[in-house]
Amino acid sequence: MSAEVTIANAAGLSSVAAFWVFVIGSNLRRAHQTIERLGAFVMMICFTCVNVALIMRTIEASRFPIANLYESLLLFAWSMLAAYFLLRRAYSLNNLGWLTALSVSTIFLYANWLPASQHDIAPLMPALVSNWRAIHVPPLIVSYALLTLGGLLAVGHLWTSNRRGTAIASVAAIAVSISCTAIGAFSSVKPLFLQLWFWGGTAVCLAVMAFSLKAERLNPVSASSRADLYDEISQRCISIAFPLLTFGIITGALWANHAWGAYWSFDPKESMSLATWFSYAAYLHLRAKADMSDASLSVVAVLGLLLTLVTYFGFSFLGFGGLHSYGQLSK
C-alpha cells in the first residue's frame, strides 16, 4: 500500500471518528461546545490528510489528480470539508458537523471500495490530454459538493419544518441513488435492472414527496430558527456552486469543440448537466420571485441533488454509455 492511499484511508478513518465525536456531543448537553470543538480538531486532521494526498499523488502522477472517479472523490471530499469550515465560520449550526462528516466517510467508504483499476495511476486516455482537463473538471466537481451539501441541508430544513413525510421521501430518494451507485460499483449487474430500479424508485419517492408536502401544507407549522439556518445555508450553498456549475459547461462545451469538433453533442451526460443546470436555474429563480414556499423550495434542492447525483455518478454505474463513456467503471 503506497503512503498517498494510506493517508487517504487515513482522512477517511478520521472523518468516521469526527462523526461520532459529533453524534456524541449533540447528546451531551453540558459538554456540547467543547465536544463539538472536537469534531472540529478531527475534521481538521481529515482535511489536512486529504489536502497531503492530492499533493502527494498531483507528484506521484506529474499532473492534477482528476483523471478518474477515485481523484475526483478526493477532490469532493476536498471540497465539502472547506465547505464545511467556511459555513461554520459564518454560522452556527451544530448540526452541520456530523452532516458533512456522514457525508464524507461515505465518499471515503465508496472511493475505496472502487475497483483496483480507479486507485492506480494510469496514463491519461488521449481524450483526456489537454489543459482543459484542469480548467474544466474541478470547477464542475466543487460545485457538485456545494450542490450537494445544498440538497442535504434542503432535507435538513424540510425536517426541522415538521414536513417530516417529505424529509423522509427526500431521504428514500437519495438512498436509491447511493444503493444503485453502490451496487453499479461493486457487482456485475445489468444495467437496465440498474436503469429500472433508479427510475422507478426515484420516481416512487418523488410522487411521495409531493403528495406529503401537499397534505403537510394543511398543518400550521410553527416558525423555527434552526430551519431557517438550514434554508439560508442551503441556499447559500447553491447560489455559490451554480456559477461554478455554469463555468464548468462552457468549458465543457469549449473542449468538446476542441477534442470531437463541436460544442455539443447531446451527448447523455451532456444532457443531463444541462437538466442539473435547469433545475438550479428555477431553483434561484423561484427563490427570486419569493412566489413558493420555502419547504416547496427546499424539495426543488432536493430534485437538484438527485440530477446532481446521476449526472456525476450515473454514466459510472448505469451504464448510459456515450461520448463519456471513460468514465465508465472497469472492474
Contents of the next structure:
Amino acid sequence: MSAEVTIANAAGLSSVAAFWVFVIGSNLRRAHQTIERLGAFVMMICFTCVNVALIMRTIEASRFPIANLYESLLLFAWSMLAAYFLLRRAYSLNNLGWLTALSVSTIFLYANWLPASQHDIAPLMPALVSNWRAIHVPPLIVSYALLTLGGLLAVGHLWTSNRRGTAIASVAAIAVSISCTAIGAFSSVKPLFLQLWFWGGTAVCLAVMAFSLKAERLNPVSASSRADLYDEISQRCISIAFPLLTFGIITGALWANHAWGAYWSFDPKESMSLATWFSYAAYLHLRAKADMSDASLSVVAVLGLLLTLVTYFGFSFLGFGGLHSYGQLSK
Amino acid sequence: MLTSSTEAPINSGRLISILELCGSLKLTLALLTVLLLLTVLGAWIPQASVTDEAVYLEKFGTEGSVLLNSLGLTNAFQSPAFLFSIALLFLNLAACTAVNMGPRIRKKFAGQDFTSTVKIRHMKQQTSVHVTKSLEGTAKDLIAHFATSGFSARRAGNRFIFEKGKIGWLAAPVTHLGLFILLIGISVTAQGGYRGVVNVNTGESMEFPLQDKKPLIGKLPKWRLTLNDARKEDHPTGEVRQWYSTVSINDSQGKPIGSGTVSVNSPITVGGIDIYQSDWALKAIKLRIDGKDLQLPVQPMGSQFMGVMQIMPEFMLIGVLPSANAPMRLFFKHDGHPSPKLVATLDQNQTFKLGDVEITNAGTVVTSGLQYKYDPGLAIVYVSFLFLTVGAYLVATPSHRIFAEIVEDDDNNCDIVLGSDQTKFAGLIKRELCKVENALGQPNPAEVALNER
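Form predicted alone done, so how does the form predicted in complex with its partner chain look?
Up next: the whole complex, starting with the chain shown before.
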C-alpha cells in the first residue's frame, strides 16, 4: 500500500473518530462545548490528511489527481470538510459536525472498498490528457459535495420542524441510492435488477414522502430556531453549489467541443447533470417566487440530492454507458 | 414585534392575460418537471442514435422495445414531447421576461417605489419597533443602524428603502438572457452548420462527403483531405497515450489550403472547418512477397493485432504485432501441425527468406477517423455560456431590500414599521429585522430564541 493511500485511510479513520466524538459530545450536557471543539479538531486532522493525500497523489502522478472515482471521492471528501469548516465559522451550528463526519466516513469507507485498480495511479487515456480536466471536474465535485450537504441539512430541517415521517422517508430514499452504489460496486448483480431496485425503491420512498408531507402539514413547529437555521444553511449550500454546477456543465461543454467536436451530445452523464440542473433551477424558482412552505422546499432539496447521487455515482452502479464511461468501475 | 405573514400579496386587480398565463411560475415548474423526467429517461434508456436495435431487444425484450419506440423514448431528446416542452419553456421565459422582468428592470432604473405602512404590514417578513425619540432622531438612528450592516438607504419623507447587494436581482434576467442567446446559437448551428466523419487510410486522400449538407450561409467547400501519417503514442505501461494524424488539405485544383497534426484534445481549424481526431485503428500489415505487394488485414486480439492469410491449400501465414510500428512476428501453420510455428520476427522493411520466397515487412496501414465540423453558431453559444455563468453566480449573491416607514404619535414618540417581501435568503432578512428590534427598540422573544441556539 502506498504512503498516499495510507494517509487517505488515516483521514477515513479520523473521520470515524470525529463522528463518535460528536455523538458523545451531543449526549453530554456539561462538557458539550469542549467535546464539540475536540470533534472539530479531529475533523481538522482528517482535513489535513486529505490535503496531504491529494498533494502526494499529485506529485506521484505528475498530474492533477482527478482521473477516476477514487480520486474524485478524495476531492469530494475534501469539499465536504472545507464546507463544514466554513459553515461552522459562519453559523456556529454544532450539529453540522456529526453529519459531516458521518458523510465523510461513508465516502472513505466506499473509497477504501473500491477495487485495487482504483487506488493505483493509472496512465490517462487520450481523451483525458487535457488541462480542461482540472477546470471541468473540480467545480462539479465541489458542487456535488455542497448539494449533498444541502440535501442532508434539508432532512435535518424536516426532522427538527416536526416532519418526522417525511424525514424518515427522505432518509430511506437516500439509503436506497447508497445501497445501490454499494451493491453495484461490490457485487456482480445485473444492472437491470439494480435499476429496478433503484427506481422502484426511490418511487416508493417519494410516494411516502409526498403522503407524509401532506399528513404532517398541520404538525406544530417547535419554537426552536434550529429548524430555520438548517433551512437557511441548506439554501445557502444549494445557492453556492448551483453556480459551480453550472460552471462545471459549461466547462464540460467547452471541453467536449474541443475534444469531441460537439459541446452537447446528450450523453447519459451530460443528461443527468442537466436533469440535476433542472431540479435545482426549480428549487431556486420555488424559493424565490413561490409561496411554498420550508418543509416542501426541503423535500425538493432531497429530490435534488437523489439526482445528484445518480449523476455522480449512477455510472458505477446503474449500468449507464456513454462517452463518460471511463468513470466506470472495472471489477 | 417580529411576525410572519402568510397572506397573499395585495392583488393588483389586473385581469389574467394570456401573457401572464404563459409566463406563470406554475408553467415554468411544470415544464422543468417534464423536462427533468424526460432527461432522466433519456439518460437511462440507451438512445437510438448510438445504440443498435439488438441492444433494446436484449435489454427490454421485443414488447418493451416496441413500447419504448412508440413512446419516443428511444429518441427522447428529439421526441415531440421534449421539443414541445423546450419550445414552451422558451415561450414561458419570453412571457415571464415581458410580464415580470420588464417592469422590474424599469423600476430598478426609475427608482423603487417607497411603501406605506399598510403595505409593509402585508409583507412576508415584517416587524414594528417602538422608539421614544423624535422622528428625525429615529430616522438618523435607523439609517445609521442599517449602514453598519452594509445597507444603503434612500428616503422620501418618513419612508425608507434599505438595500444591500444591488446586483443579486440581476440573476434571473441575466440567466434568462443567456438561455435566449443559447437558443439563437443552437438555431444558427442547426441551420448553418454541418459535421461528419471520414475514415482515411495513411497515404490516401478523400473529399469531404458534404453532398447532403445544405447550409443556409456560405458554400460547401470541395476540398480533398490527405492523411500523410498516423501514429499512436503509448504510455511506458503500454496503454495508449495519444493518437496523431498528420493531414493536408487541398482545394479542387490541388492548391494547398492548410495542413497540420491533429490529436485528441488538439483539433486544427482550416478555413473555418474544425478537424478532430475521433478514432484510430490498425487496419492491415503490408507485406511484399517476392516483390509483389499485398495487405494482410488485421483484427485486434487482446493487446495484439493479428492477420491470417491462406497462401497455399495446406499453409496459412499469420502476422502478429502489438502496434503499428512494432516488429511483426510471422507464423506459419500447416494443416498437419496443431499449433502455428514462429518463423521470424521482422522489423519494418526487414526481409526474411523462406526457401526461395522473400517476405518483407513493408509496414502497416492505419485508418484514422477524422471528424470535421463547421459551426457558425458556436461564438453565439459561447456568449450564452458567459451569460449563464454570470447569471448563476448572481444566484448566490444575496440581494436584500427592506422597506420602512416611521409613524410619529401624539407624544412625539415613533413606531418604525419594517418589512420585506423577499423569500430568497429570508432567514437573513429575519435576522436583520431582529437586529433592528434589538438595537432600537425592546428585545423580543424571537431574538432571544435566535441567540439561544
